[in-house]
Each structure stands twice: as structure tokens, then as C-alpha cells.
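As a starting point, one isolated chain is supplied in C-alpha cells, in the form predicted on its own.
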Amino acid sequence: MKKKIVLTGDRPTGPLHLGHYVGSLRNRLVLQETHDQFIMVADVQALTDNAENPEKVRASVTQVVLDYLAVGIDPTKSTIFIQSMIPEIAELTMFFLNLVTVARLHRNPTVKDEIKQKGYEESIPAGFFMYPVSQAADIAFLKTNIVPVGHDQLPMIEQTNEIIRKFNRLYGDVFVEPEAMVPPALTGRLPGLDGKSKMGKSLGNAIFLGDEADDVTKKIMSMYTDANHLRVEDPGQIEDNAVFMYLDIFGRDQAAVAEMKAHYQRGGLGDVKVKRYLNDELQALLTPIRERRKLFAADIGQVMSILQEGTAKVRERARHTMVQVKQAMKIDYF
């Protein structure tokens, strides 16, 4: 039986830290050994909202390559690509720019909510206001048959199956309508350092799969707590405690962090305890994927063959969609 399409993918504007690890990246692993997982580096997606800085997202494509590979990704196993070099996806876009409108584009409730975030208003890049479409051309051009994605990303598969489904009724069956994934690891965020947040690269409150092991131990001794929770002895609360929320993903003995918890709550369990634990338990994780990390990090060359290589790879897929799409759109000329 042939393997079902997974697309899965990062926009590059800095390292991965450890909510992208819970997000995705342990799902990816799985994946990699059942379906044929492609992984795109969605550096055109990125420039939307960093046109004016190039140089970061260039920068930042190595960074989140060695990033997969040091969690475990295998070239062997999954196609890395790079998004901007495959024309084809653009040449798409542009047509399937025509099977939606504005209005529809702007209920997307995925981008009014960035948009938001952003504070663009009135201002909004047009490339930012249509990645949807794009995102669209990125799933479709592959075939994909499943996209693994968060609660807030179902409105852009459930637009990306609209446009899909217009295409074929105008021209025939070329593209498949994608199944939106929301594996056990991605129906929570990752909170930040602060507990205020979810875990973000430009809000300072995030672990980076790359951090030494003395920054890790900084970042997680300034952790949020409880508040109120001034002595020892004082009965302490787990609820919206960053420390315990990181426990229960990342603690390998579930049946001591529940002790743990319970220790805390009737009082007599300091914080600087609590968060050596949650210390060693990360540095166990975080290590070895370091070390990796460093050994591939060593042969930039090596890295940019796996990304060409994967590219090459994804562009000839792609130009025998766009034969099919051109044949159906009756627009293949020559």
C-alpha cells in the first residue's frame, strides 16, 4: 500500500526551542517511519512579515535545518526543502489567487488573528494577507493527503480545501483535498518562561534546542512559580505553575512528579527544588539533541546537500503538477 503525503513545515526566522518540540518535532519523528514525510523550510512564507530583513531569514534556514537533524529527522527518511526554490509553488499560487476573493481572505480567522498580533491594521503586507492562498499551493502541489497543524491552523486547510475543491470543478480532478492532523502533542501550547504566554522566539521566554547547558539551567531557574508561594513551608499552587506544566510534558517518572505536586501543595517543597528536577530532566532531553547538533553544525556543506538534495527532489514533483495543472487549465501552449 503506497504511503500517504505528510507536508509539514517551519517558517526560518530563528532556532527552534522547545515548543516547537512538543508542537511538531516529536510528531515528526513518528512520522517519518510511517508516511512519506515531506518537511518544508518556509522561507518565503517568512519574508511576508520580514521582507526588510533577509538577512535573518537566509541566516536562520541553516539554523532550523540543524535543528531537525539534531532532533532526529533522517534525509533518508523525510525530504527537507526549501520553499523559495521551488518556482512551481508560486507559479500556483498565482492561479489559485483567482478562485478566492478578498472577503473571503479577510474572514480567515487565522489571519485577522495575526494580523492582529502584528498591529498591521490597515497596513497589511500583501503577501502577508495571502499566505493563505499560498499555504494553499504548498499543500496542493505535493498532493498532500494530511497536514499535521494546531487547532489555529484548521481554518487554512479548511480554505486550502476550498480552493482545491474549486480548481477541480473548473477543470478537473488534479489535486487531492488534504486531512488536517491535530496529533496528542499539538492540542496544547507550550508556555513560556514568564507563564504568561506561549513560548516565542521574540518574546525572551523561550528554551532553544541549541542552548548550552549553563544557559538552560539560567533560563530555568527564572521560571514562573507560584507568586504567593514565599516560604518552604508554605502550601504552594500547581495551577498555571510554568515549572509543574513543563513536569508534566517533559517528567520521564510521571509517578514522582505527581508526589511532587502533591509535596507542593500541602507545603514543605521549595521551588529551587522543583526546578533542579525539571533541570535535570531537561538537560537529559536537551544533551544529546546539543551534541548532534554541533556535529552537523561542524559540516555546513554536508546540510546544504540535504537540503539540495531534497530540493532537487521536490522540484520535479513539482513540475509534473504544474504539466497537469497547465493541461487541465487548457493553458499548455507549446
The other form holds:
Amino acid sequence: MKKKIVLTGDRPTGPLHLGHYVGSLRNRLVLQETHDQFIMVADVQALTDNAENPEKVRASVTQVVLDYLAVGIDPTKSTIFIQSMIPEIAELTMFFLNLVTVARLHRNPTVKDEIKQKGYEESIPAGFFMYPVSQAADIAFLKTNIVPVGHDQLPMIEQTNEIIRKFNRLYGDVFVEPEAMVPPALTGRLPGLDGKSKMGKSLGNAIFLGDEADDVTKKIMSMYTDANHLRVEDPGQIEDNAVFMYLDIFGRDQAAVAEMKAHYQRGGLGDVKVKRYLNDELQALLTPIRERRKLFAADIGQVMSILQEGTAKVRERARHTMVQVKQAMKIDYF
Ligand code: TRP
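Can you return the structure of this protein in the form predicted in complex with tryptophan rather than the form predicted on its own?
Okay, now the whole complex, with that chain kicking things off.
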């Protein structure tokens, strides 16, 4: 049976962190065994809000791909490609723009949130404003069946499906309606070191996959716990306690974690002990990743040929789709 096509992607704006690992990389390692998985380095999308920073985007492309390879994304199982090297996506975006209204774009909750976050308000770059349409083209041109996303990206899939339905109704059945695959809330979201917002690069609350061992330890030792847990013998709170949230996710021995939680709540278990335990668990996860990352980083030529091969394969598919699109739209002149 033909495997289903899965597409995921990341905007290259910096190296990836543990939040990415928990929210999507881990899932991609599973999916590459069962699906026809494509992973897009969305540099065009990254440029929609980084037009002044092309160096940052360029450097991040390499960083992100190093992170993929380091965690075990296997280029013989997953196809990694660069968005900007597939000009057919830009072409398709142009046609898709005719199928969506400005009012509909204004209502997209993901874009609304980002506009607020970035303080764009009255000065939204048009390219940024319409990136959901570009993302619809990303998903459509590959005939993607499944898009794994976090909750915040759900409106993107909804809008993609609207555009695809409209295209198919107007011009004929070229595209496939994709399904969103949302990870369970518990496993999909990792709070930052501050325990408050989700882990993010710009918030300064992240552990990066390439962080050196002693930086990881320092970051863990600085983590937010229970502000009222002042003396070891005091009872402590495990709710909203980032260290225990991390242990729920990264603890390999959940029976031991449950025991520590009970001990912490009773009193008599100090923060430093719990943090040392978490440090051991995270070092066990991150050490092999860091080592693999260094091996690949020492051979950037190999990394670039992996990208080039993946991109060439995707470009073939893109050309094929565009022939169908142009026939359907009656713009296949010669
Ligand atoms: N919007 C995604 C992000 O913010 C990146 C992305 C671009 C994407 N195109 C995609 C994800 C297509 C899935 C499918 O990281």
C-alpha cells in the first residue's frame, strides 16, 4: 500500500530547542518509520518577518538541518528540502491568492496573534500577512495527506482546506485535502525554564539541542520551581513546577518520579536534589544528540548534499503538480 504523505516544517530563525524536540521532532522520528515524510526548511516563510535579517535566516538553515540529523531524522526515510529552492510554491501561492479574501486573512487567529506579538498593527508586511496562503501552497503542491501541528497552527490547516476545496471546485480535482494531526496536550507542549510561557528562543528560556553539557546543567539549576518552597523540610508544590513538568516528560523511570513527587509534597526533598535528577535524565537524552550534531557539523558538505538531494526530489514533484495546475486553470499555453 502507498504510504501517506506527511509534511512538517520549521521557520529557520535559530537552532532548535527541547520544545521543538517534544512538540515535533520526537513525533517525526516515529512518523518516518510509517509514512512518506517530508520536512521543509521554511526559509521563505522565515523571511516574511525577517526581511532585514537574511544572514540570520541563512545561518539558521544549516543549524536547523544539523538539529534534524542530530536527533535521528534519517535522510533515507525522510526527505528534507528548502522552501525557496522550489519556485513552484511561489507560483502556486500567486494563484491561491485569488481564492482567498483579505477579510478572511484578517480573521486568521494565528496571524492575528503574531501581528499582536510583533507589534505590527498598522505596518504589517504584505508577505507576512498572506503567509497562510503560502503555507497552503506548501501543503497542497506535495498532495500532503497529513500535517502534524500544534494547536496554534490548526487555523492554518483549516484555511488550507478552504483554499483547496475552492480550487478543486473551480478548476477540477487537482489537490488533496490534508488532515491535521494534533499531538496530545500533555506531550506536545514544553514550558520554558521560567515555567511560565512555552519554551521559545526569543524568551531566553530555552535549552538548545546543541547546548554544551555544563550549559544544560546551569540552565536546569536556574529553573523555576515552587517559590514558596524555602526550606527542604517544607512541603512543596508540584503543580506549575517546571522541574516536575519536565520530569513528567523526560523521566525514564516514572515510578521513581511519582515517588519524588510524593516526597516533595510531604516535605523533606530539596529542589537541588530534584534538579540534579532532572539533569541526569536530560544529559542522557542530549549527550548523543550533541555528539551526532558535532559529527555532522564537521562535514557541512555532506549536510548540504543531503539537502540538495531532498530538494531535487521535491522539485520533481512540484513540476509535476504545476503541469496539472496549469492544465486545470487553462494556462498551459505552449
Ligand atoms: N508555519 C510553520 C512554523 O511556524 C512552518 C511551516 C511552513 C509549515 N510551511 C509549513 C509547517 C507547512 C507545516 C506545513 O513553524
